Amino acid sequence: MLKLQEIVKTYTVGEFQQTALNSVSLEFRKSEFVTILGPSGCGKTTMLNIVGGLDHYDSGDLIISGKSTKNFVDAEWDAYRNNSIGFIFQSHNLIPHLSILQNVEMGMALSGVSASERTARAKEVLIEVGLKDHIHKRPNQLSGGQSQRVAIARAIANNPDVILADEPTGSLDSVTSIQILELIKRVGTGKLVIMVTHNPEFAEAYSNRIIRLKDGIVVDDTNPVKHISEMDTQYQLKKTAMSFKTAVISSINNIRTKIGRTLLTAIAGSIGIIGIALILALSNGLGNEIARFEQETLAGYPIAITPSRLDFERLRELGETDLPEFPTDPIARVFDQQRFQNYLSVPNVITQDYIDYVQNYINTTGQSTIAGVKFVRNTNMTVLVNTGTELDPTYRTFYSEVKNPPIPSNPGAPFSTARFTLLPEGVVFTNNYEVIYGSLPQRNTTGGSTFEVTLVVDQYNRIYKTTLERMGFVIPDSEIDTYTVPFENLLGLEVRLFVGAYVSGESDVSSAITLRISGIVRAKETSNVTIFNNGLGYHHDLIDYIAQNYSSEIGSINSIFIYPNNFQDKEAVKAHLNLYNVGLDDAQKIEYVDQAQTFTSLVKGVIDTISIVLIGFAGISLVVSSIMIAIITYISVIERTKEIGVLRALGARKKDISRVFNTENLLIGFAAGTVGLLISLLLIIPINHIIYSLAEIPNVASLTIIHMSLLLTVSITLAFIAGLIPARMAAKKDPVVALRTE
């Protein structure tokens, strides 16, 4: 079955060379009990390691069932050890953090045997070696003889072809030694058993072939192979692989034996996670507050396309000068203040093509980005209030506008402060206003000349004194601070809208449109700004009615106000508006005004910058904790060197060794991330209380599921990366050297 052909093995230490095996040639039968005798240092263990594939020869060849091993790669040696070899060591070499059952299962786990099958087989061999009542114990709970029985059970569990026993009784008393040798002989029936021992009596008593070595040379063989028919030439390698589940179980068991150190590592590793988590929680909460404020800001400060606009860039340039401040020379310089007016007002010529461009966007892509929009068309109209009686009316002008107003040289804010305001279409109005009395206006679908409007009050239910007076209320100066009007006196109040050029005392008001107040509205508590803050608000159906019946009295669209859903959608709207100007001359371009952007972008920029800086500082602790995990992993590699040798002897690949340690790092990273998140969630509670007591903002700090998942992933990833180098070091350890480590 096995053939050593001119095997030479030399060890080099510095300039000193020691030949452990010198042209050794031996053949072994498929079934025999062979004992190798010889003084210390004669090459016995070296030969055993070469036969077992733990060590490799310098020259010659190891032939396994007719197959040369000269060109074997690591994977083939691993498979050979796992499938064909069962090792029994003098020091037993049980893995301390695994149970007896798990120790015996390990070789089969590397072979890919199913969990149920390997458990059944492990129990069977443990019963066979007389350890039925010790299956779930750990190695440190067994006597020396019992530990060696476990080693024997592990060696035979995978049904190997060859059992290699290196001084199996070296650490046992004579009585126990005899029991162990009897057991090895019994379980080795039908297999090739090669035993190394110093005891010639044991060799004579239990083996049927004795090979003596001296100075690396075979000096005697009591029963050499003489006929080729005695050799078995059938051999097939089966690949070995440790499953992730096996690696996890091994890692968990090792962690459990060092639970204190693991917990301290997890807590230390969680410090960076806690810092970043709290920063993200606060940043997220403040971001939500800003987002809410942005929505409210957008309601009052929409994207405005008006006949004239403020050019803020040019205004900033206006203040720039190369002149020295506070000069000492006794001269006066000329400054043209008219330039200020020129910089304020920049004309916009809103064409029908541009209107169609915007309308097409609103009807298509803009449906998901826009909360409201209004197209403003100036009209020759006057809103009149009857301060007399029905029989003898006396009309007072409440509001008036003309079809073609002059373009103001100093345009104001992009929302109307007039007493009569067109409300935007869409949800932006209902998102920011609530009806506190009456009901929202019903749209005019009958074609009649009566329309419902809303009256607005502020957060204190106040209405401008001039507005009430123009609606016919008489407010004595002595009652300015105490005068009140019941809502019921306002609800249903009617005013007249005269379309055309109104001339007091001459125009026929009997044909004017009737406007009736249907409800009183107020900005919601969550809204800090307003769409309109004075007088009456009307819907677009009134403008449509005027355009249909008084087309000559209404102008073309001269202003467009767009209310995006949020700042992200606002950027999409602005990008679309910018596309219109591509390729146009400056005189043809139509620009918009976005006053809300300057303030909110500044605030968000400051918060984002602070968050990034703080996360950077917190990230340093993450790096430190990663270095600590790397150090602890390296210490673990040193502590478990012998375990590495045992696993390699059982057929574990280098990548399997790496997997064991990498899996342990993943678990530590998961523990660190979990501990960090739990502590962060607990700390958020008092943090929110403190912030609320100082700023009256409830539940600012909040961690999202995305943030927690991200932080957990970061913790696991950093722990994995930190342990890569120690894990590779573990994988590269020489199994022979590792097994000698104490």
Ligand code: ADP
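This one's a predicted model, so the numbers in the text were calculated from it and none came from an experiment. By rigid core we mean the largest C-alpha set that fits within 1.5 Å across both forms. Positions refer to the first chain, counted from 1. First, how it differs from the form predicted in complex with adenosine-5'-diphosphate.
In the core-superposed comparison between these two forms, the C-alpha atom of T328 has shifted by at least 2 angstroms. Annotation for G388: C-alpha shift of 2 angstroms or more between these two forms, rigid core superposed. In a rigid-core overlay of the protein, G619 has its C-alpha displaced by under 2 Å between these two forms.
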The other form holds:
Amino acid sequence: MLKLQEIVKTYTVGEFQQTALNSVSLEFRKSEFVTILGPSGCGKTTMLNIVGGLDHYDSGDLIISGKSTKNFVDAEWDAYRNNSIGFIFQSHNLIPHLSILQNVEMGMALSGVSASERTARAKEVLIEVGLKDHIHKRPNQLSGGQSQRVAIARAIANNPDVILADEPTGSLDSVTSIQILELIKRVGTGKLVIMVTHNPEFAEAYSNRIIRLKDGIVVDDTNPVKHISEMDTQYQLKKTAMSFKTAVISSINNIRTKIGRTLLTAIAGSIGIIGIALILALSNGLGNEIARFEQETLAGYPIAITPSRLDFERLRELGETDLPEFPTDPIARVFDQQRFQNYLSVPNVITQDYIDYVQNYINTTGQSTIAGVKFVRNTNMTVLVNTGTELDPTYRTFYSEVKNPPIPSNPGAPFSTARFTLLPEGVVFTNNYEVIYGSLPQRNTTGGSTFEVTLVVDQYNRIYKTTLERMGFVIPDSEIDTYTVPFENLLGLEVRLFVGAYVSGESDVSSAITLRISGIVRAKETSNVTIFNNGLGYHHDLIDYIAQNYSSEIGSINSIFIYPNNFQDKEAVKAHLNLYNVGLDDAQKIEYVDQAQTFTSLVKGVIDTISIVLIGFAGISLVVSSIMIAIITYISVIERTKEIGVLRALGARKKDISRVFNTENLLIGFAAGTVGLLISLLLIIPINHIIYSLAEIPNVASLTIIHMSLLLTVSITLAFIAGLIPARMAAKKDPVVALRTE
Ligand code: ADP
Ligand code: MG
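Could the form predicted in complex with adenosine-5'-diphosphate be shown next, to go alongside the form predicted alone?
And the full complex, kicking off with our chain again.
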């Protein structure tokens, strides 16, 4: 059955070499009860470990059923221990956090016996060893004798061919010892039992063969094997593998025994998760808030294509100069701020090609996305207000523009501050403005030179002071905040539009176009479109009239303002405008400005930056908690060294050992993630209350399912990674050393 051939085993401790077995040759029968006697340190345990495949010899050979083990790989040793060997140790070595039943089942679990089958078999052997009534107890609830009975049950559960017992009665009183020996003899019937003992009487009484060892050498063998025929069994091995379920059960049980520590670890691990969850919830909520704001409040800002635009790249260079800061020399220097401003604004000249492109879009696919559009041409014109009398007029310039204006150094300014504005075509105006006094300007159908215009007030019915003054109202300084004008005084007010180059006192204003205020309009309360909020608005009719009668005074289209229906449509329009620039040189590109977006992307950028910084900090706490998990796993590995040895003796592979620890860390990671998310969800409630009381924005912080599953994954992954190295250490532990530790 088993044959040791000149087995040599030497342990090296530092410089010192200890030969534990010095060329031991022995043969064992398939069925016999062998005791090994010898003084302490003579190599008895070493021999058992080598026979059991737990320790490996330096030279010689262990022949199992005629098969040399010289070229055995780890898997074969694991399978051999699991299938063929049952170990019984002096100190019982039960796994403390598993129930007695689970302890007995472990070996079978490792060889893949189904759960129901192994429970049945474990109960069977526990009854066999006389522990019928103690099946569901824990190891620490048993006496020494009972513990050893469990160990015996565990050793025979997998029905091994060989039972190896290393001083099984060493820690028991004599009465119990005899019971245990009787039991071993009984369960070992028909098997090879090799038992180490100190007690020669026991050896005489129970065994049919006594081998004496001294200093690693066999000095006596009462019944050596003489005939080859006595070595007959065939050697068969099944592979072992711990199922994931077994690993999980073992992990859960172990976690249960130190629930306090595990909880602390999970809470520590959850702090980083909480940090990141809250930051994500807030920035996500603020992002949504901004998007909502953008949609509801700012979507109405037109997409503006103006003759110049700000170059943000250049804006960044704004502060850069080679001049020394805070110089001490008493010299003033010149700063050409004009050139600087010109430098920042880049010409954005609209070509006919571009106009056709936009026009084509508006008339076809873009039609449904656009509420209104405005093609602005500059004209040589001046709007004049008569501050004198009818007969003796004195004209004051209300507004003036030229056909070919220089590129404005402040792009965007003309359309927000203009006092005289072309109303966009399309429904955008009537949809968003209501007449609060008088009527909408009539279209000029008579061909006469009088046109109706509207006067716009803001939501407080205010008109710019300067606008009122230019219309001839005199506002005393003392009344700056209280001055009012009844609408009826404004209605019917007439101003003159002089087309051409106006020279004060020389130009003949009598033949100029007359503009009459027909109504006061104001943005609707529900409106979110800003066309203008200051001054006079005119219809395209006026432009047509000027084009017809003063064609030489009118310039080409220099600005386009597009008012999309809503936020989504704006994106569609922008996408279409972007298409125009594809493949063009920078100089040929025509860029639009989306003021609303420029604003919100700035805010969003700031929030994103803050979030990233905060997440960085939270990330550090995540790293710290990962290190903690690593340390705790490491401590756990040290604490459970003995258990690792026992599991290996039962046939667990290295993989199975690391799996037990990895599973435990997965569970801790899961717990940390879950605890973290639960606490975050709880914290979000007061946080939202605080934000609401501060800013009146309801439910800003919110966690999405995606964020939550992401965070849970992060938590599990980090805990797993943190535990990998300690788990590997556990797997690599030498089972012999592990079993020797106390
Ligand atoms: P026994 O079981 O007969 O008391 P052992 O087989 O445990 O003896 O030990 C045999 C010899 O080998 C002893 O001298 C012991 O100190 C030494 N030894 C056993 N294991 C180791 C080890 N892991 N490292 C160093 N020396 C060891
Ligand atoms: Mg020993």
